[in-house]
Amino acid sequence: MKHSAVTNLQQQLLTAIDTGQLSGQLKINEPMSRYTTWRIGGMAECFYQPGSIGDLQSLLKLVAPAVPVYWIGLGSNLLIRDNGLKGLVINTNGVLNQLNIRCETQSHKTLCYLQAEAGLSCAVFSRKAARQGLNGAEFLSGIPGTIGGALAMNAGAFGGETWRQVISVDMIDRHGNISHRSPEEFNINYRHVEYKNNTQQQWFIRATFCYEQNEVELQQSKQEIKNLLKKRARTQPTTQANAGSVFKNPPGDHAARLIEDCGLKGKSINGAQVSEKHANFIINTGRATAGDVEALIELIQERVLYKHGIKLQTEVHFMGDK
């Protein structure tokens, strides 16, 4: 990508904004550390919070396909690079978070539509489904991520996963358009979801899920939960800069065991340090750059891949160029 594409779309996004065809927020060169978990990241060259999904499709039709578009949620699960990013960076935390939620009754049951758009939180998502008396969702108050980036890697905890509820998603392409699909189009898998017919870049913007109403397995439900939040604020550095697991556990074994075996817990790089909490995650000390961390996972899949012959895959999703 030429330099030239990237400084045109900052004159364009400011012009699109002063003349009122843009409604979002505009930021030029914004450091992406305050943006990721890891608290860590270069700056984005173009950094673009929407107003709406109308605002969203408007400033997709401005882009030139020679200009490098990111999206990104509450920055958790990510690691942004030190060079940062060059291009456009869409931030929809906070901002595409509507949720519309519809209940009617089917065969002596209630059943509950809740339509969630991509930026709002898996927390805020968990507990509006709590309040309408919905069993089903409570694992989304463990996830430290918005719809979308749970939509995008079928996150899960305490033995849920994001899509086991989905009744249908809505997707915008990089020229604005927006596709309605149902989950057979996708292949879902752990901690991986891809678009059988992938022939562009595109995201989620929204998705329907529908539960059903059941206080008694509820408010076993939300109990447990209660229980299993509590063990994971003993046995993870929840208070410490992390992006959450990861490394993706292999078949049959867990990442944290792997990499405590070959005594790394503790293990620092600079700033980047293997908690003593939990091995599968890599904490910020207060001064870690990306490439401090890149080189503490390195380190470790090749101890793991030595000692186990197991080569670990990361669960966390890096953006930008080393």
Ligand SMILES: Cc1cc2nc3c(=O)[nH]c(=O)nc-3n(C[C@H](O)[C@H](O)[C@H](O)COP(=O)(O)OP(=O)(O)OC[C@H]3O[C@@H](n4cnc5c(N)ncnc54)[C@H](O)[C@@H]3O)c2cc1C
Contents of the next structure:
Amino acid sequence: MKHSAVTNLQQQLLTAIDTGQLSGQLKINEPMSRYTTWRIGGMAECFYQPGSIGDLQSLLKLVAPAVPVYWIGLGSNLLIRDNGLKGLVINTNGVLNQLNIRCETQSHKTLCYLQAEAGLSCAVFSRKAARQGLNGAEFLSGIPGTIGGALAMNAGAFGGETWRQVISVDMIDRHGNISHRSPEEFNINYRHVEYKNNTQQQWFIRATFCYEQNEVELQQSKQEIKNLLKKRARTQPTTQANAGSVFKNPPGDHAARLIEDCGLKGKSINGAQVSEKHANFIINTGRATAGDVEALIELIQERVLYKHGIKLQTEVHFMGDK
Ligand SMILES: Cc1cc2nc3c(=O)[nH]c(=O)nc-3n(C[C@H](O)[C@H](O)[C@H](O)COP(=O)(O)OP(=O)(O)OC[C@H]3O[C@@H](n4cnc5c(N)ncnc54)[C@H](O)[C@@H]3O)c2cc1C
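Return the form predicted in complex with the ligand of this protein as a structure block, the form predicted on its own having already been given.
Next comes the full complex, and the chain you just saw is listed first.
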């Protein structure tokens, strides 16, 4: 197959697909607005959804070290800038989504080990854990991301945090090598996780979580999931395009309270608007660009700094050049 007006990287990957070297899905010049919950983002030069972990290894070995690589899960915590992403975007949402459950009973106690691949949705993980009578994963039901994204962000809600039940993870590096690691090898903080010996880019491909099984919890977990989802629908703009909390809560305070106190609820810049329902959410009312959202983020930071002397840090991640 011949392709014209394509970049070297695009040609290389198209050829690898044509010759069967790679087995995943490749899209070129793909609008990233299709892959973020904000429905915003410029074009990716190459966008790849791997067919398997082996396929991912082949891809990373094939692509020259100088090519920028971006990794996205569900895009629920991402602002991808309007100029797009030059290089390769790897997307695991909906692929690499296996879940294996193994339970062991010892002296009247049953422990279950859930090994989840990075592309599995947090909601599916949470429901399957609840169905096994496992308590502790309910909070993940309302986080609209993947397990990989939850590990990268140490996603949390209503008192729960992703890494509390993690017993090991597997990571893949820029050269396609896989390493098995324990939580002790990471600095794990509020919405921030960092591998202590970080010398190159690497990403989570799977993780094993451990929960204690308790049949009494079965109904309670299911009910708790329902309650948490209702609470979210009541307090968050769940029907409008957004990326969850834009800012981290500063110690001892809430970003939403500070933003509201500056009179910024409802404030908009073109199609980007501070939600009337939750001041730490910015919604895309239809035609917002990444530039609009970023300008609104900067305005909020300036106003909160001026009035409260606090520089709000973003929880959302940025990708691409301004
Ligand atoms: C309505 C709504 C409600 C939300 N509520 C919450 C909440 O209560 N609590 C909370 O913590 N978050 C919340 N979020 C934010 C978001 O869902 C979480 O941060 C989630 O964990 C992001 O997962 P993702 O797969 O979408 O990651 P993405 O947004 O795709 O990526 C986020 C970051 O993680 C990196 N990443 C993704 N996958 C991997 C991987 N496999 N290995 C290494 N790095 C990776 C990306 O490169 C990027 O830097 C909410 C978002 C929305 C839209």
